[in-house]
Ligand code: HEC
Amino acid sequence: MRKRTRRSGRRNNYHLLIAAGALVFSLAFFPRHAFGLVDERTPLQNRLALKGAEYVGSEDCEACHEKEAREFKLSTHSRISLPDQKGPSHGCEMCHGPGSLHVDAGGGRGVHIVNPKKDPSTCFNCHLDKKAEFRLPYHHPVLEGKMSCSDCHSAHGMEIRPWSSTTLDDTNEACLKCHEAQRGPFVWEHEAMREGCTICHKVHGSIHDKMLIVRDNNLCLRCHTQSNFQHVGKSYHEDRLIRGSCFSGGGVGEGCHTAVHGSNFHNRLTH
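That sequence in the form predicted on its own, only its own chain, can you share it?
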């Protein structure tokens, strides 16, 4: 019986190895659009669509796009340049492609020009780390084409720090455009919200559900620790921490704090 069990175990492991190899092969050699993701060959397609176009410089763009040009001069992107090179290394055309055909056609939305809003691959040419994060199990559906980088980011926008002398914008404003339920104000707030959503969430992608930085009560204990631990606040938590999670949906088990963004009903952040 033991020999049969060992043989069956080896056979199962062999089958798992074959399945894993087939998956790696399919991901490596089949086009990404077959899996419902954006085809990474799109930048090449854009270049073919702009075949024959030449770089004209940002000055020609400013004639029509005055607002974008004014904002762009104050943005981080505007400082990306390679002085010894010409063309795509700086200015509007480093993201939108050579603009001569677009200018000759008198402009027009999407006419002989690259629109990064419709193709995140343009952003991924530089932001390789974010491209990798979008491939993690829990992520915003950018690769699936359901949203774009520009839904959260303004590529032309000024370099500003929220809640500083340069702006009164909330640190969470980009997230709260979609996640209205977390906006508040709440009678009992969770002070972590003042620090920003990124205190708890990896906003591009994560290996944890709800795009959390870490799972279970490990997330809460990053802030809620004190010298007389296992006390948290004024309450003894040893018998509660073993449940696995301080809040609902945090991983293993269901916790007590069901309104982690803020509550209108209880100072312990419950509904």
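Positions refer to the first chain, counted from 1. Rigid core: the largest C-alpha set superposing within 1.5 Å between the two forms. Keep in mind the model is a prediction, meaning the values are calculated, not measured. What changes on going to the form predicted in complex with the ligand:
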Contents of the next structure:
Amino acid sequence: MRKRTRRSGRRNNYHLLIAAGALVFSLAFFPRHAFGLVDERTPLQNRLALKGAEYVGSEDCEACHEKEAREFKLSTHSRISLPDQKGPSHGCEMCHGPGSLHVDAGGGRGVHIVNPKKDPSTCFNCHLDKKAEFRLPYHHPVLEGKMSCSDCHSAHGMEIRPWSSTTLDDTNEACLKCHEAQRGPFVWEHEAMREGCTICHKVHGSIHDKMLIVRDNNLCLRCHTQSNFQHVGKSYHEDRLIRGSCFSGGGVGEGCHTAVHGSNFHNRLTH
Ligand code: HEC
Ligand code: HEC
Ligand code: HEC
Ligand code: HEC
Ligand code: HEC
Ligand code: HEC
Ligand code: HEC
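Would you mind generating the form predicted in complex with the ligand now that we have the form predicted on its own?
Complete assembly follows, chain above in first position.
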């Protein structure tokens, strides 16, 4: 008797396992059925708008979006995709999602197409690490919808990067259009600015306040270490350095050089 119960108990467990397996299986594949050919990784509201849409390839887009198509041919993302292929990693649709419904409807704003200016999720299909960066404690508010990748990156243009290797001016320009206060001109410039904002700042997000690369003396000592160290610049710094950060803080002796971007008042960038 005992034996039997145990056996049937085991059988029940077995059935339970199969049922659970089937549930997991169907859950995993549900979105594919529900949303037709739309890529599962497309954001939900877009998925609904794109329900039933298929990938048509870039040629269809070119007829109506001549300007974007022309620019895009020379871009980074054009180089990584095959012009005559369709699918989630090719041409316009890698960022705009499958376009058949948009095309059939004769196009239009908000008509069955993804605009990554409003929702960068399609970018994260390939650049997942960037999503993590925007989730760090200090970050540009892209996921919050207050700004977009295209504020700094030119998605269709030849250079998607906000600056090219040839001109560092573009570097800062991409940032200064919003951060006017750092533009200057300052009576006493900080030469570090010529290296670009990214010498000190992370651009997407950081674990450090003000999106700094590091938030202590090391930020400054990368450039200001000299052979007669303990001297920084023209003055002896040993007792000052141990007290805290060169540029911020509230303690006595901390935060001497608060005007890190340049100063109109003092050549030592103290205010
Ligand atoms: C028959 C013409 C036509 C075709 C084909 C077409 N579009 Fe459009 N599309 C439009 C029009 C018109 C607009 C509205 C533009 C405007 O108002 O400036 C538009 C808007 C867009 C927008 C902006 C949407 C928004 O909500 O801001 C995107 C992105 C877009 N199209 C991408 C594509 C892509 C990708 C393809 C190819 C799969 C494509 N279009 C094919 C006519 C077309
Ligand atoms: C690497 C991703 C990417 C690819 C590939 C891409 N786009 Fe875009 N597209 C964007 C982004 C980002 C925006 C939003 C730009 C903005 O307005 O700030 C955009 C905006 C648009 C718009 C709306 C412009 C407006 O006036 O609001 C159209 C139309 C468009 N793209 C068409 C195309 C076409 C056609 C192709 C292929 C030839 C293409 N895109 C390929 C990222 C991409
Ligand atoms: C289908 C995959 C895919 C999608 C979607 C995609 N990218 Fe990319 N992206 C790539 C690949 C691959 C590279 C590397 C190209 C190279 O190194 O030449 C790249 C390069 C870049 C670069 C330049 C990197 C460098 O070192 O110069 C930037 C910036 C970028 N992508 C931003 C975006 C943005 C913003 C979007 C969305 C609007 C987007 N990408 C959508 C695959 C993608
Ligand atoms: C505030 C401006 C800004 C915004 C907003 C921004 N980026 Fe960037 N991004 C940059 C800069 C500047 C670089 C170059 C960083 C460097 O060289 O140190 C860069 C580099 C990149 C790179 C290539 C370098 C790498 O680290 O692999 C990718 C890919 C990229 N960004 C994707 C994105 C995506 C996707 C978004 C939107 C979700 C986005 N960026 C939003 C400024 C920005
Ligand atoms: C489209 C406008 C825009 C562009 C372009 C832009 N930023 Fe920002 N930046 C913002 C906004 C918005 C915030 C968030 C401000 C807040 O939360 O109060 C911010 C925050 C910051 C902060 C933190 C400021 C603080 O008080 O905590 C730093 C540092 C910064 N950005 C540097 C940069 C750099 C470097 C670039 C160029 C790669 C850049 N920004 C490009 C809009 C922009
Ligand atoms: C030499 C390093 C360095 C460089 C280069 C640099 N920053 Fe900063 N930045 C800092 C430091 C340090 C802080 C934080 C100051 C604090 O917390 O008291 C800061 C703070 C900021 C803030 C927050 C507001 C403020 O003034 O505290 C913004 C915005 C900012 N930087 C933008 C930029 C931009 C844009 C560029 C390029 C044009 C740039 N920074 C270049 C070191 C630098
Ligand atoms: C990319 C390199 C670099 C970084 C990083 C850097 N600086 Fe500088 N800084 C320079 C250069 C170059 C000069 C001009 C030559 C000199 O005086 O050493 C300068 C000059 C100065 C001066 C004026 C010195 C004087 O006596 O006239 C001060 C103060 C200063 N930096 C403070 C800082 C602080 C604070 C930090 C950290 C937030 C910092 N620097 C980070 C490169 C850098």
